[in-house]
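Given as structure tokens, the chain that follows is alone and in the form predicted alone.
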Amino acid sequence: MQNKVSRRGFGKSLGAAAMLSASTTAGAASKRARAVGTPQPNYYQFPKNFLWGCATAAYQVEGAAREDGRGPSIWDTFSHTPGKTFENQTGDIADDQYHRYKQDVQLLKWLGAKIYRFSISWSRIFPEGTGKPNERGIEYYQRLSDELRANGIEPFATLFHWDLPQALQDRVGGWESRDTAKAFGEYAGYVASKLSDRVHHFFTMNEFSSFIDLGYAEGRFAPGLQLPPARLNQARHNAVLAHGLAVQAMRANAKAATKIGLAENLTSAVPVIEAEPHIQASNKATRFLNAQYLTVIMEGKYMDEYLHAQGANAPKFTPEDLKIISSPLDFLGINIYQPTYIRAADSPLGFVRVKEPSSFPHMLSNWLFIGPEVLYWGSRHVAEIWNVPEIYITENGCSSTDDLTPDGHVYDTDRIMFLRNYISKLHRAVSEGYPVRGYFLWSLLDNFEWADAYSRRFGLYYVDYETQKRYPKESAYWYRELISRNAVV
């Protein structure tokens, strides 16, 4: 039966049907409009429990240089050589942490930090490197950590971060000798016999490859030497013998629940590809291009690729050495910045480096290359490939021009990029069950880089070297709101 609609019952229908879609799209823009206004969760949120916090340095912001019985340090001397850092600057005063530590303490409790990581200057507690411990500078620590502690934050100590006492270079060679092994065991107990009331996280070293490889092959960082590879090698053997001399002398003075973990910048091979051949290819590389540091701290023996690889310069070594080295740790802590990248390759190891193009993008540091991903890959490598069952990024930031304006601002959001984007891919690593507990943010502070000196700046807070005085910067304000939500802003 044909059905038969007059125009005026035509137009009747066609205004409804045009009502009701009116209706239905401004109900649609309605729903979509308070969704745009409504706060969301952020896919980007922490576990409650996971820790935020900073670095530092003894030397790269302590100052104090000559005082309270410190004896000098490879740095002190190195930095005081003619030539050596960006226009001859020293560590002399730096930061001048060492008077205004409280004051830093108070910034670091502004931006809501539960945890700050600080190194231990040896040559503070032990001038000669050895023999009699210098009180004041224990009770310097011991202050710096209950100023922590009264403000509701963790003290996380470093025995080593690069300033080798210069007594100990003088007298035995610094790395070459076993006997600076035995010296830093000798230190790393005492301090953990005064310290662990206070500290209950320990880590040994910082960056083998930093203090050894710089310090002793390339010569750009203290001491200055450039060792032919047989005694290269023995002195990277040195260190990661003084790191399980350390931990078996912490086992044995430490308070009973004190945890002990070692900080090192591991070469954090990422596939170039997200695709199997590629994922174990920078699996076989994480491990083979860490070989004479973390892996053998890990596995307790040297790989046979390396040692193949080294030949007649390979190092000299005991079993018991590989016992003492792999001494089991509670925790990993590792400082993460660029990636490496890698790829499958039909090769005896497996994998070929993939060099990084000119044009590369990178931060105000030419070494700082921009890769986000590095953060999940190296947090899953050591995971998988060790057991770790507890991971801490120790270091991660970025450089910066870090220009002060005239009213006291700093615009750094070349550094908030840098953030955003790699505690992105922190996230990940972390919401994939891989145990990162904490993040430590490279640095708190502006201070002295090293051979960089005062050239570099690192930190949240700009400090005026000439007044001390610290000004946050944006990224201190936009760090402060990540931790304030637990969720990357």
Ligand code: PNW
Given for the second form:
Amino acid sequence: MQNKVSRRGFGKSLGAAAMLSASTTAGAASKRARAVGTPQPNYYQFPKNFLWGCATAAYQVEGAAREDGRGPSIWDTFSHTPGKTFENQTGDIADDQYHRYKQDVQLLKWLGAKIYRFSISWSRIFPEGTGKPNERGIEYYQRLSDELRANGIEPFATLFHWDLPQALQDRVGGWESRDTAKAFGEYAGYVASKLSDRVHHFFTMNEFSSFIDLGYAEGRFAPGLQLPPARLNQARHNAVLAHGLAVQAMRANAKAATKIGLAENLTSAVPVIEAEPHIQASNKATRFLNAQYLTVIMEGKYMDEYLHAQGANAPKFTPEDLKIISSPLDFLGINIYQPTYIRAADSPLGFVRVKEPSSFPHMLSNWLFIGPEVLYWGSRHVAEIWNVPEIYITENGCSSTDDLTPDGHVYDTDRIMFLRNYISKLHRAVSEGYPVRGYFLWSLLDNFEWADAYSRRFGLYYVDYETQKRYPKESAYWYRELISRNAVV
Ligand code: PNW
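Beyond the form predicted alone, can we have the form predicted in complex with 4-nitrophenyl beta-D-glucopyranoside (PNW)?
Shown next: the complete complex, the earlier chain at its head.
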């Protein structure tokens, strides 16, 4: 048996040797010849001004849920409702970043991060959703931003990462009401007036589909509703309207140099084979599958195909709404995790979605299918379809079991594998000239993963929730090396 195997191997290597000598002879004649194994200086090297950083969100990391005048949000209510989150865990304490932000800024600094994306808790600023602002709330974000800047890290702030003030849910039905959109505009204008002297980049919303579809249709996220289609589409419309009102209010209240965008987890279409007509099909799919959010924001018009498909359930809106929704942006943030495979089809829409076979690999979170090329296609699609001048990858990362060894280390080679492959495809996008300016890894540290609560870890730093001690995982050392070399390692 062993003999057989080695003989087969022997034959193979003979063949390879013959090929090698043939190509060496040909190569010697060519000026382009180079020795096997010569490192290529530009291999996976990023442009000099490319920005590397990390992202988090208020309810997932801050804790201090009842401090300094913060009002409750729908996530406080939801996580305190039995049966809604893993083991009924809540964000009451989370990573306690509200008290430990100085330490966390040092964690960023150690990595060499140049940018940090955090979100602002609306109910810290307006405990009742509207009305009188709570100064102690905004002061926290001023302190955090100052601390980041003092350490050479540029703050990027998200205004809404799902923690709607409970008061607005109770009073007007949250995103079911235009009043919530108006209230969001007022909140955004206020934040811009208080923070734009030190924060120069803002995102209005994070992931429309997550807080609307998971919160108001599936009920897996706060506020846990399952609305019928017409009411759901109206909630979607109110959310994009809120984004537009916020852009306008911020333009009116922020310092002149302020840049405004949003962070959207668009459905990222990937052609199943990189060839026409699948590439064309994935372009069409990108517009259609994002019709209710990103497409209307970028194009100022709901696609006819979308309105037609929704029929009597289509949202009600005015031409003025569409103008507000499509207020010009300075950049676009895209959160990229799993691919959506698309193939060309002889159908009215011109594409079909190819569902993952049950053997398709995913990370610990079972929705997180592994498709590194989605980072390339996401960037290319938004640049080509909507002419976006500046793109940030506002989230990318993965969960892992992250077993802590007795000596306090986590060898998360699965996360490193994931990131290395994804960022290599980002490199392809950048080297083909798509205008990606920076990358925020999700996440700086383990945190409250929504309905999965503390059962899913996404951090570069392991958090011991008993002691609040942070441990750099192997991936933190890896990311630090990547940042210092500005290249995939
Ligand atoms: C994003 N899915 O959420 C969020 O912006 C983060 O707050 C979150 O922690 C991170 O990704 C990791 O999950 C998502 O079910 C939540 O497809 C769920 C899904 C996608 C993104």
